[in-house]
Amino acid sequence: MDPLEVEFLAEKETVKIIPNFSLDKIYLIGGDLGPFNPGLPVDVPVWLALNLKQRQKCRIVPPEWMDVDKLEETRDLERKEDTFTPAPSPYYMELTKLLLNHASDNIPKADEIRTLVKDIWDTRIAKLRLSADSFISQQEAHAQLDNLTLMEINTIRTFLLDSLNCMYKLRSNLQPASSKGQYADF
């Protein structure tokens, strides 16, 4: 899975919008949305919120976790703990990128939020790299990935898979050949 696919999945998350138009309920395969009334908040998927925002049909309300105080608290906790703490959202990095790129005028303190989310991301990726290094140096066979987001797992995936394949090949070469005189596969 590449980052664009993860971003696509993130667009299915819901966000609150304040529409400036009237429309009855719309019926989609993924569920019913609306009704839309001017000034009344309604929950919609991010993809629809961004589309309506680009057409100047709504104002996007930032998610609860997208608050400077909450993000500072998350950043400080993440720096203090050795293990991964729960992420602000399963798609915090993708949603921040999407919302700040397309609706930064609707998000108070957008630049501070961008910086805090980047700090959280950098801290978590540094922890992930240390964990992967420890995992490989201890020659472990499995790992538990608690509190990691899909994008974080996707970031380290190829490195871990390649490392595990190399470790497997090295281990299989160290084991004695089978009793029939066949050699281990390189």
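Residue numbers count along the first chain shown, from 1. Heads up, when I say rigid core I mean the largest set of C-alphas that superpose within 1.5 Å between the two forms. As the structure is a prediction and not an experimental result, all values here were calculated from the model. Compared with the form predicted in complex with its partner chain:
- Core-superposed comparison between the two forms: the Cα of K25 travels less than 2 Å.
- Once the cores line up, the CA of K12 ends up less than 2 angstroms apart between the two forms.
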Contents of the next structure:
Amino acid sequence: MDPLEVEFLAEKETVKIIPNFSLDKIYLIGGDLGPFNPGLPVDVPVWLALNLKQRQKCRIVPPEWMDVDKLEETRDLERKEDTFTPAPSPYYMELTKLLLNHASDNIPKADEIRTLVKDIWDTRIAKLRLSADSFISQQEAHAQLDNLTLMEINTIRTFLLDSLNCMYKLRSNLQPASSKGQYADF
Amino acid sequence: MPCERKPLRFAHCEGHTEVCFDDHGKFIVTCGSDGDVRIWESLDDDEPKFITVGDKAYSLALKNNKLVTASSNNTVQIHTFPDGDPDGILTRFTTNATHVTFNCSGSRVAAGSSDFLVKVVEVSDSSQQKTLRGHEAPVLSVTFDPKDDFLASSSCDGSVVVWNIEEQTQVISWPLLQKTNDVSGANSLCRLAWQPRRAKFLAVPVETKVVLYERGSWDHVITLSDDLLTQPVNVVAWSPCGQFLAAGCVGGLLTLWDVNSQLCVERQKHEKGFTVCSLAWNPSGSQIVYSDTMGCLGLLDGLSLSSSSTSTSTSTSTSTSTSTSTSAPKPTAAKKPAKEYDDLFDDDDDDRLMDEGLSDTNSPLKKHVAGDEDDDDDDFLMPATGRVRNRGAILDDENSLDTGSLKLGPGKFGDDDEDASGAIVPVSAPVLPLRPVYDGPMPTPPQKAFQSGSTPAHLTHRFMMWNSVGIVRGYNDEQDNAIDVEFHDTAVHHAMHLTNSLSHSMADLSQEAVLLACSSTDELASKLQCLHFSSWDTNKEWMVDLPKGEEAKAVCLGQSWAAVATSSLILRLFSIGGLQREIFSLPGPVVCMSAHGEQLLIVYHRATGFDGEQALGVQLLQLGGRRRQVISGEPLPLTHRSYLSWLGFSAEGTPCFVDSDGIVRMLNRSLGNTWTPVCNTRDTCKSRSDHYWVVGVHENPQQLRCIPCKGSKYPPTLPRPAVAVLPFKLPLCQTSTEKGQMEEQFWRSVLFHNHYSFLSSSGYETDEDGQSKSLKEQQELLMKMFALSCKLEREFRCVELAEMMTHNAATLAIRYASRSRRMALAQRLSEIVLEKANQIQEEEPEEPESSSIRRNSGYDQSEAAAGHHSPTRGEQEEEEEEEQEQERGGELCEEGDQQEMETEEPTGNRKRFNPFAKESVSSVTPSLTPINKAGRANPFKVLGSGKPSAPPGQTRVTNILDNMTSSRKAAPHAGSAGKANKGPVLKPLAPRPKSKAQSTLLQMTGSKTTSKKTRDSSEPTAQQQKQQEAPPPASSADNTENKRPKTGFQLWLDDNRKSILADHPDMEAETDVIKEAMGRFRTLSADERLSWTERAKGLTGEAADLKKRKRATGEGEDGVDHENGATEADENSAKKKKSLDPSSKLSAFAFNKK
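Form predicted on its own done, so how does the form predicted in complex with its partner chain look?
Let's see the whole complex now, leading with the same chain.
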């Protein structure tokens, strides 16, 4: 899966915006949106929020978790725990990227948030690598990893699967019985 | 000692705090670890002035309008009070000071520091410093001897030291405390306190006790303790009179001792149990303010010190002496008056001190005599009088006497007595003059004028207006004095940035313009500036100077007009283009104004309020085409001790206001312009200091738009606050119950529905959709409540509910009632429905339009009801009703022409039939429908014929009477009918009287419309035809009919049915049977028929008997009835269709024949 695809999925998440225009309910396949009242917060999908933002039709209200204090807490917890803690949002990385890139003027302390989310991401990815490493080194058949987000799974998937495949091949070649196979390969 | 503990409030962030009163007891001054010093006018002051003194403030002291603080930059600095201007640095330490204090006169400041030093500095000349060295750990606290000779300090090294200031030497040092390294590690702050005035005792908190050392001898004389004191005492403070000592402890306990009696006179527990770290007495002695380590500020109020003096005197004989051998304070009741008398003459401290010095000479004597307590007491009379005698003789100065007394040694114990008792006196003497003579209700300072939707004017960055159109922000700092106008809807206008050269302080914003106003300065008059951005010419701005001496107090913008209320109680109206319009006087100083469309709402001071109340009046004017005053100066109902905080209109134009207690009230135009509380914003607040700042009210959808403010009353401009939406909730009782909830919803819906009628009455177009929706919702709720009441067996309540329903909903209610087998209820409901129908009819000729509206609403209603019942039903009914009306109209046109009517009827039937054909969903069998229809159509004619040539009035009277008798008759039957109902198969065979509910209704309508008709000869035929048509619906009617009184014909039919059936075995349909029966009945002689009728009348008595018979026949006839029975349930509920009342028809028939 492409990261862009994951991002696309993340755009379905809702976010609050404060529109500066007036529009009745709009009826879309994905559900009804609105009504839009100027100055009154309304929930819309991220893709629409960004679109409106780019056209300067709204202000985006950052999601609740996108707050320096809360993220600091999450980061500290993430660092303390050996296992994965629940992510602030299933699409925290994607949303942070999208919102900060397009609406950083509406998000207080955008830079700090960017750093914090990057910290959390790094911590989690490090854990993920570590667990993949121990998974392989201990030659386990299966492992359980909770609270992984889609993006994180996606990051490790190609590498992990390919390497496991590769290792499987190598390992099966080591066994005496497979020496025939080796010949067969040639 | 009774006192009132005021609720806590947050004053600072977590950490050490200190508190004190200013010299006059007017302000409470606090400092905390947030580095701010806050000046509170009272505990409820929401906008305290603050002075930032550093990153952290460790301690503060206030005297002679000089505020001395110890801050984190290791300095002790002075600020002016209350302005807060920096006034220099008094002294510096190498680390932070821990405690600062003033001496009695305010000429010196002592500061203890974490670098082990204590410094005494002259306030006037900070170069004159005295450093007291000797502590071996950070200094915890310092206190001055009121006579300025000594200074006491406590330190983390565990010592409490008394210093001679002049010589900078230690006088005495007590190792009393636990040793620690740092102030933060000390288990007690050990704030020392020297008794004021007398300077007799030094109070030292030691663990859970307070130890009093005597000045001069430095002996431990008194230990104050209390059983409830289990944790270390942190801080002690003397009352201004010096008689009482207050202590605050680590666990949050506040204890108050009377030093004379050494008794604990008051204990208060900190409401959250936080550590009390500072205590201060109000100079008047009636209040103690305290603060804790969590930043909270609390107050004990109403300490009546004088009242305790009696208790102290009674306790004297029991109190025992402390460490020293002599009895310590032992004032007697006899002595006190003398003392007080003394004090009348010498309020002056010096004088008294002289006397005390004198009395010392008496005390050794006393000591020898004092064998027991009583003797002691007796003796006390002597010195008291002796003092009076001696006073004139002693003319030495205070100091010499004082030192003398110090040297006296043994005599000091007598002095003890004198002092202690003397200490009582100042309580009454000096305090009394301070107290105001007038003790009644105090006038409230009148609320200042404000713009609703603005934050306080003293802020540098503020909202000047936040309304439904946009936001006006004002900036007034060093760099910039500007106004930003921003529109919620950018389609209105782009954002504007104006330089605020005139320093406007008021603003309003509408779709057309921005209105700004400033108050006058020395040179410039008060101005009104209008940016009329929607103007189509090039001049987008105008400005008006108000006359000299007149100040703009409040401004507002309506639709194409602007209003300004001025300080000379004048309201000036301008057109939006700048033309001057009307001008009128206001009844009082304006508080706030708001406008919407052509409405202008003014709130002003009606009178002076008392005891915290504001006396506000409200005026509502209509300025458009129909100029009038809707509300003329009625009092504005505010919550107790609150003030107005927001005033405005809902988006739909209903006046609303919010008071400082967060109650939102809305004008109820349908209840004589009363104000209904619709929301309490404080209910949704999480903490006591959180508020909601209202920015708008919407009635459809019901939204209260406001900004949540954490820990303040209004939002800051940055970060940009987000609007939240709160729901409305009427404060009805028991809204946790289902009933309460529905009641609340209903009345809220009714209230929020008012604006439709207002809008339509003032000629605006209304949102029909929304209106019908809300009507529908209301009727739905009524039905739900009805159903609930039914379930709870509250039939009376059901009837009350039905009275509130529309006609259609009520008929549905009847259906519900009869379906749930509540016949008595259905009966009563039918009467209500009848009345409603009458009302509709009465209104119809007068106001055809309104009735059509009614019908409309009825339609919605039935649809609404359909949500609960069958949807097709409701529509059917509606259509039927329309038919009915149509028909009635037809009848009216063709008055008297019975023949025509007859011909018309089939058409009506056909028309009516259609809905059924269309709505095959309905389970009504086709075979039945035509019959039904016929039945429905008939009543008009039947009744008309039943009461030939009766004048209209009379007709109605008889009808009502009929109704009443029938209901009366119905009642006794109800019980048996109920039982009969339980038999599932028991179908009424013969045409039985129908449920009275329907019949009466239709009788009424019929009689009304046809009353004017004259009868012609074709009547009997018509009658006959009708009878033939009529019975079938009746036969298929529900079991409830069983209880109806029978007509003679029915009785006869019951008796003879078998024989008829025997004669015509081929007769399947009930109609045929009845037709045949009718024929036979008619052949009977008049006398016979009469006798049947008579029997019918006397039926009540024989009801049981008849019932049996009926049952017998009923069982026999089951087969005949069968197909009707199959659809009975449907028929049962479709009341309207069964509109024909066979019983009435039949009785009419009998009557005619007679």
